[in-house]
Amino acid sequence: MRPFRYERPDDPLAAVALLADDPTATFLGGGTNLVDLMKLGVARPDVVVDVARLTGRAVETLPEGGVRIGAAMPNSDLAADPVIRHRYPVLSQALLAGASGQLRNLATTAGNLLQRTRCVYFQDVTTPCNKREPGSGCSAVDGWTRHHAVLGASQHCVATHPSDMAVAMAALDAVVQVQGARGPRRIPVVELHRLPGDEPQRDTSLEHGDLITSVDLPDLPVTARSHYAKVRDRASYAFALVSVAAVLDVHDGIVGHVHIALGGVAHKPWRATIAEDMLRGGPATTDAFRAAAVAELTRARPLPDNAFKVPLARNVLVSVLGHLTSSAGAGR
């Protein structure tokens, strides 16, 4: 590991100022992703700014009925929080499906959102990677692509976003609170992450020095249920081949509120807006769920090793929506 300077500022504004003054600086939360990338030589910061103690580590109820999650709240604590488990089970389920218990004890809410892809070519500094070195090429395009994107990819990058939590937050319409050099602002999670386009090195819409301070979840309809399902190569400590987060509200057999996000299929959590639009106001039936899933996935462009992801995503989506429709014990 190359030498770097470690800073531990006293408040968020001081942390933002440190990064604003140094393009080589980076924030450190729980370190479960950054430290690994530094060991691999992928991340090479000259300055590491510790922000783990500068933002909240709890869930608080907002006056309008939603909740605010502190950016430094550990994933284990967030998954176990009674409010989250009762009102937003999809989020708790997604968190528990990710990483291991030890990692969840360290990983933070903001860090989870901002973790970088686990593409094997991105993590191998001996191979070309546009995300790591813009313009060098994408080794994955003609390489091993089992875990790569089938939606929203480009010729410059076919990597997928690794977070389970971010998929659930996309389905929940979460909003990220950010403190930047130009002041605070709000960014919907669905706008936080980017598709690769011709700038795959840019994972998010954040500017250098932007610090996530909290994440807000809106209130859900009282009768809405939510669920997260993940398919992976082994039972634990594996990233999603395909995952689905869904929030569904059905009255008299008709779909009302419906939000769906897919994981393991794109460079960002993929909000399934085509499927949502088809389902909203229509019958909550298996045939309708299947038709919506098929329509959503018509844009898929699978690679040689991952064509299986298209029918897998379709089937998991239909299964999750069926579970939410039929299971009285599915939670809120």
The other form holds:
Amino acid sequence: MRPFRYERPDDPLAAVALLADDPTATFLGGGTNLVDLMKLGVARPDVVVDVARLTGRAVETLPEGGVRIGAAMPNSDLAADPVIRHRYPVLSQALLAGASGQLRNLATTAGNLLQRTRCVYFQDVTTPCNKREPGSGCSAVDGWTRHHAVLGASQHCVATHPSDMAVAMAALDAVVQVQGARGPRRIPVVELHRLPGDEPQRDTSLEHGDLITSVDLPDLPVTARSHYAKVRDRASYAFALVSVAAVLDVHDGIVGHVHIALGGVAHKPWRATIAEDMLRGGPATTDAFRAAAVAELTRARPLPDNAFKVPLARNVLVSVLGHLTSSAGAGR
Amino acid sequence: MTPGRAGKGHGGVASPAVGRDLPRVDGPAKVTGTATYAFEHQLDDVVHLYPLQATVARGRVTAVHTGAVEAMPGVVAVLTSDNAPRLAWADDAELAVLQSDAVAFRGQLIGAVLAETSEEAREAASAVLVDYDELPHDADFPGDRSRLYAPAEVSGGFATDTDVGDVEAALASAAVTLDQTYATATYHANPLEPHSTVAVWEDEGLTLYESTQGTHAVATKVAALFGLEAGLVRVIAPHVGGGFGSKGLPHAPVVLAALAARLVPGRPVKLALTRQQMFCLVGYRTPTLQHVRLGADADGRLSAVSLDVVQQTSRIKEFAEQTAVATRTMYAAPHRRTTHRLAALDVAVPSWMRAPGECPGMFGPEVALDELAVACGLDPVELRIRNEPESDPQSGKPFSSRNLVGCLREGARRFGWQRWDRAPRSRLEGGWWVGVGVSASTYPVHRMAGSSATVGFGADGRYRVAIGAADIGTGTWTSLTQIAADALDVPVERIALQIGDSALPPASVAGGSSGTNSWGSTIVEAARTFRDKFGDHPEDGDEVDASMPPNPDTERFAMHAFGAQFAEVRVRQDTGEVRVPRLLGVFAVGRVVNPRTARSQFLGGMTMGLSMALHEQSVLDPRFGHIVNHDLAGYHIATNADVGTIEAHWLDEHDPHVNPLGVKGIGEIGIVGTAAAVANAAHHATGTRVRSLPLTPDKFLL
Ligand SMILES: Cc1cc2nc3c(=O)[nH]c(=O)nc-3n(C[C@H](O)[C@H](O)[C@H](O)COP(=O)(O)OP(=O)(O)OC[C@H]3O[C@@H](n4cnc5c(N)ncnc54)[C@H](O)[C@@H]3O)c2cc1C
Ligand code: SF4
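Now show me the form predicted together with the partner chain; what you just gave was the form predicted alone.
Below is the entire complex, every chain and molecule, led by the chain shown above.
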């Protein structure tokens, strides 16, 4: 591993200043992704700025409604938080579907949002990768693509974003609070992650040195229910092949509030806006769910190894919406 | 104190030690972290080694730019083919490390950095720039079939092909036929403890603290490579964190460590592979394609069995897995044919992995039998029983014992097999298709030559029993203690066992499920010799050596262990996710020395078989030539959540022919047949026949 300087500043502004001065400096959360990438030679920071104790580690209820999640809150604590479990079960379920107990104890909210893709070529410095080394080429497009994107990819990169938590947050319309060198700002989670386009090296819309300080979740309609389902290659401890986070409110058989996000299918948590628009105001029936899922997925452009993700995403989406309208989903 | 035994009848103990579930004698050391694994030997003045690996699949290294690297912090030396010591023997291309500038596969060793800390060594290694003259490579399996070839023989010294009777004619006239191709993936053993070595040259001798299944095998091979007398290489391995075959033969890393240590005489050189490096340097199980053809009469009696296997090897060293060999012995059919063909590719060198041959080779045929059972409308248990041979179909010899039918019947009874409707896709519970499947298991009784043991008596009244055997987590420390206690007719407390060191009397490798048979027979012989010479009241310092005695019965009988595995599988209707709530195996393995460690071998084998069925698959990208999912996040091994109830039982089998102990070997049979049982159950559940492993959700998605 490359020698690096370790800093633990006392306040967020000092942390931001440390990065502003140094293009090779980076923030450290739980380190469960960054340290692995440093060992692999993928991340090569000169300065590591530990922010795991700098921002909140708890869930606060906001006076104007909704909750604020500290950026440094461990994934395991967030999943177990009574307010989250009660009001946002989709988020708790998504967290518990990710990684392992040990990793979740270390992983932070911000670190989870900003974890890098698990594309095997990205992680292997001996193979070309546009995300790691812009212009070197994408090894995945003509390579092993089982875990790659079917939606929104470009010829320059077909990677997926690996986070489960971020998919739930996308469905919840979460908003990220950022402290940058030029002051604080708010970025909706759906705008945080980008599609690769011709700049696959940029995972997010953040600038170098932007510190995530918290994530806000707005209130949901009181009667809305939410749920997360994930399909993976083994029963536990594997990244999603496909996942679905959904928030649904149905009155008299008619869909009101509906937010759906798909995981494992794109470079970002994929808000299924086409499906949402089709469902909103219409009947909450299996046929409608299926038609909406199919419509959303007409945009899919699968690769040789991952065509199965399209029918899989369709089925999981129908199943999650079905669950949320059944009596079994009544526990919100 | 009274020397010798306390009295007749097992030294005053009520029952013999063999057969008792003695807790592991090395257990307390392991759970308290005091058992010393190779890398953990505390030595002074250590130098750390980090390998340099080829980033092309074929060609030549034209330059290794070491200048800037030699000046990096902590760097002691950079080893390349330019300054590597010459080996005395370089015929084995896998082990001829740094003896030329040729690159034969991606990931091959092309050098190493020695530094004061492991971090410095790794960082310096990442800074080394290498120039290559790259040549076109071929890493595509199976690729162009026309370049397949027949090896002279397959692993274990078996014939490459067999052909008895007239398979084609029998198939042509059979009432029911089956013709399908099955595929198993590439697998990496992935023991928890990485392959590690500490190498130190002192005077003209070399000491290796090594994670190995065979201290003598490594000592002998390394001595030959360096042109040393056998006694000048000492290999020490008291505890080994799993091997599954990948530590059975010496591989390139130990040679690299010994070469590097030459550059710093007197200083111990430490090497532990990363998980990624374990995917290129320590062997793997070849992928296989298995073309199975069966012919039977309407009652399911087989007239023809044909298995044609295609698999890969490395172009620089042939390893021909004996995939079709088990089929030669399994079922009675007058017309039988088996073949092995290899594609020699520019890829890493394949090698042993738990039950080489039987494990992949029982997948295709045992799924094919299930398909035949469906075609004949027969219960697959009954189909197997109907095709039970009287004697070994291949050699014509009688079996020393064969209780496959007993295992099938006992397994079916315990599993509740008869309660299930045989029709596929007949049970849907809460969105999950549910079904059950069965497969046979088998593993040969191997007795490996080359072991001897010392038995001595000490002033403390204990018997020193020494043999260079290895405990790779299987329980050798415990089982050999039990065998020695009974052989000397004393309580286990009076045995001081010594293993895991090539300075001890030679022992064959811990492989082929042969340890208890070979080392146990040797200890029994040494104990007998000791008692013959010194009687029941030996004196301090009395000692004998004995070698494993020949067993004439090995020529007269076919010797194999058998088993039957049953699986219950659930496949989610809308996602294709596969779960295995229940596995049950019944085995006939002769005498069981220690039920506790034996059960753990069966459970471990079946879990590994489950993992093969559902998850494991090394993905080779033919454009690059290496495995791209080369870590444990990418190479999936069953997690706790994937493993439901596993039951392992065994029949009370007495086989007087295999050896004086009556043991057959249990380390490998548990992994044989599991994947077929799971695949057969998945078909019974869903009606979808998946012939290519692993059984991932996409294969059941409609
Ligand atoms: C074997 C394995 C399996 C896994 N399985 C899953 C899975 O199934 N599902 C899943 O969702 N995840 C999975 N993970 C990933 C895991 O969730 C992430 O590693 C973890 O969430 C990252 O959090 P961290 O705090 O450790 O981040 P770090 O590794 O510390 O940081 C990650 C990135 O975030 C940046 N960062 C950290 N904090 C801030 C901040 N406050 N502001 C700005 N930037 C910041 C860092 O600079 C770095 O770039 C798995 C990981 C492993 C190793
Ligand atoms: S998919 Fe993206 S991350 Fe993967 S190799 Fe291509 S550019 Fe790199």
